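Here's a solo chain for you in structure tokens, the form predicted on its own.
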Amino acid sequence: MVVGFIVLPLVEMVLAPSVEDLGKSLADSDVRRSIWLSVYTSGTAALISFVFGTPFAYLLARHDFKGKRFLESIVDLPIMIPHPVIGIAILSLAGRQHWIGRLAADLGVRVMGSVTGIIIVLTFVGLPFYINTVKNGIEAIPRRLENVSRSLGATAFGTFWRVTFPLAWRSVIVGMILCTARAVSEFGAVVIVAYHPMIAPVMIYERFTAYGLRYSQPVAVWLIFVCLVLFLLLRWLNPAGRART
């Protein structure tokens, strides 16, 4: 029942467009551009999460301090907040009324209606998935391995780079894929911050409201294929799954 509940609507949508419609959709430069923009901005969000989220995940995994649970709750907030609210919150900071918005404008950084704005939104919604995945992966590594490294004279950074990261790399990749997959599916916050340039979910929405199912379904099918590839990678790289095999 559970599998049917998930699969039936997706199968119906995938089979609804004809091969000709799918071909025409893929031949449309606007469709290809929107799908590529979705993948590019989502991948960039994952890279940003990797750079800034990895040390933060290590901090949460290896250190206990006052307010840690509260900090972890803050990290999870983007998962629970309605996403149009996220878009409004980001625009509030990026507007001329806020000093951050004025500073960004002075530096020539435009958030509203830009690729930069899309990346900011996608990083916001995808970062918790990366941090939580990497944190769990690091927690699974025995501390004694790091302690042995430190006892032999290695620095904290050297221990992380030579011991912890090589053991946690699969969790890092899984976290990046999860972050990318979550970012690819984002719509509510993006449509407020940057309706144009169009990512794939926004284009699907526009074509559905303007032309109906027939013109929106082919784009949705191609986006499903992209998400399917991401999650196949996720399952292949899942440390637990590989260990069982």
The other form holds:
Amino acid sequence: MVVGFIVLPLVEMVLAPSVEDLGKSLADSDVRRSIWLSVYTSGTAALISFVFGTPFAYLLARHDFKGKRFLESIVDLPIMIPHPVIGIAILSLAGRQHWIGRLAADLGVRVMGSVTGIIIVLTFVGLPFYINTVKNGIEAIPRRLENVSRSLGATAFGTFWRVTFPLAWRSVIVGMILCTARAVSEFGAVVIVAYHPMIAPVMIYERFTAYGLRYSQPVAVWLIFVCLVLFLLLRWLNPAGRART
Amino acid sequence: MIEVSDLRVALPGFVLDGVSFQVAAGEFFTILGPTGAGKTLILESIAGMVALNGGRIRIGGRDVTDLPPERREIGIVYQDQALFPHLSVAQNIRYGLRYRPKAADREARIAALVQRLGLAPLLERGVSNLSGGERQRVALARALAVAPEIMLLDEPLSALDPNFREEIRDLLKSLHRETGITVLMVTHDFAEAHFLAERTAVISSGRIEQVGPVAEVFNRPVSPAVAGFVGMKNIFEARFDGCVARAEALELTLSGPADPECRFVAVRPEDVELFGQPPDTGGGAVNGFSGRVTRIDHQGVFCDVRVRCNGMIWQSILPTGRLMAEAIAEGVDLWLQVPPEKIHVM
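Since the one above is the form predicted on its own, can you give the form predicted in complex with the partner chain too?
Okay, now the whole complex, with that chain kicking things off.
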């Protein structure tokens, strides 16, 4: 019953549009552009999470310090906050009334209604999933391996690159998949920060409100299809995951 | 050589305090203690892997207290070997080479090491499907490959099957003899220490109880904790008066006058003699008491026998054959005797 509850609406939606509708919507350059934008911004959010989240996840996994629990709860905050609130919060920072917003404007960075804004929002919502996954992955690596590496002459940094990272690689991939998945599905926060350029969920919403169910379904099917292919590809690229399945 | 002075490490719920000892150059030294006594913590302090709250550590005359692990010139071998699972045997062994200056004889030395440890046929294998003994030999080779100043061994034998344990134990002994390297090993097994080490430090609850040659610790423990640890199962509080010790209701004759500062008597179980009948010694047998067997635990060739004498429980160890010969069984009354020279006072 549980599986049915999850699968039935999805199957119904995937099967509802006719092949003709699917073809038409794929021929529409707006649809293609919005799906590409979704994939591109979500992927960028995952890359940003990788660059900045990995050292932070290591810090949380390997060091005990005062306020660590507090820091961990802060990392989890974006998971709990309602999505439109996230959008409003980011806008209030990026606006002219805040010094950060003014600084960004002076540097020529536009957040409102821009790809930059979308990427900021998606990173905000995806980062906790990346950090938590990688932190768990690093915690599962015995600390003794790092101790031995240090005793053999490797610095902390060298140990990270030669021991910790190669062993945490699988959780890094899984973290990026989760982060991307979370980012692709974001709507509420993006719609506030950037209605245009249109990412796929915003376009689906727009088509639904303006033209109805029949026009929104094909776009949704294509979005699901592209995401599925991407995730399978990423899984397949990950040697550890492939060996285990 | 290793000098540890006044080491202090405070962790939540555990404190290592006032730990001081020295290991001479080329010596095989063990730290003995029960699980949770702080042995590994001492080892990791020397390796630079825990933050100290006090004390100094010197290796080969260099004060390394403030140096990171990679600059201490140590080799460490853990109980679970801690081999790098993503690397082959050869890559594990050669892991540390890039951090050491490239000596002309390095390759020859590594080849000799691989040969000595019998690892040549395994070099290209992954480490996950090696046997326990093979894994431990790889871990030893990896540590020795960087020619460390000292070797730190953390219970290197305890996770091994009995047949591998003997193999690695013998290997450790001969490697030490051949290389002359200073070795500090922690273990909870007194027999290992007895076989391998020249001197030992016994630690209990984060404090060192006794340091000395292994035979001395074995024969003359200074505290009930050490006595219990080296296998003296019969430890009783006693009052001393010259050559007599009064432990609860029993009066024990000693082989010589005891120091009035002493507070305990201790006897190994193998020194507690049991007889079906009082031995016919023509009158007063010294330290002979009647008792009743309360429990017998069979351990194969030997049996642990517990005997109640005047409310005190004594533990003895007997060859299983003797049980039959003397008709000793649970509930049977018998005669227990402790030779005065076998009574240790502390």
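Residue numbers count along the first chain shown, from 1. Remember, predicted model here, so these are calculated numbers, not experimental data. Only the largest set of C-alpha atoms that superpose within 1.5 Å between the two forms is called the rigid core.
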Taking the rigid core as reference, does the Cα of residue 10 move 2 Å or more between the two forms? no
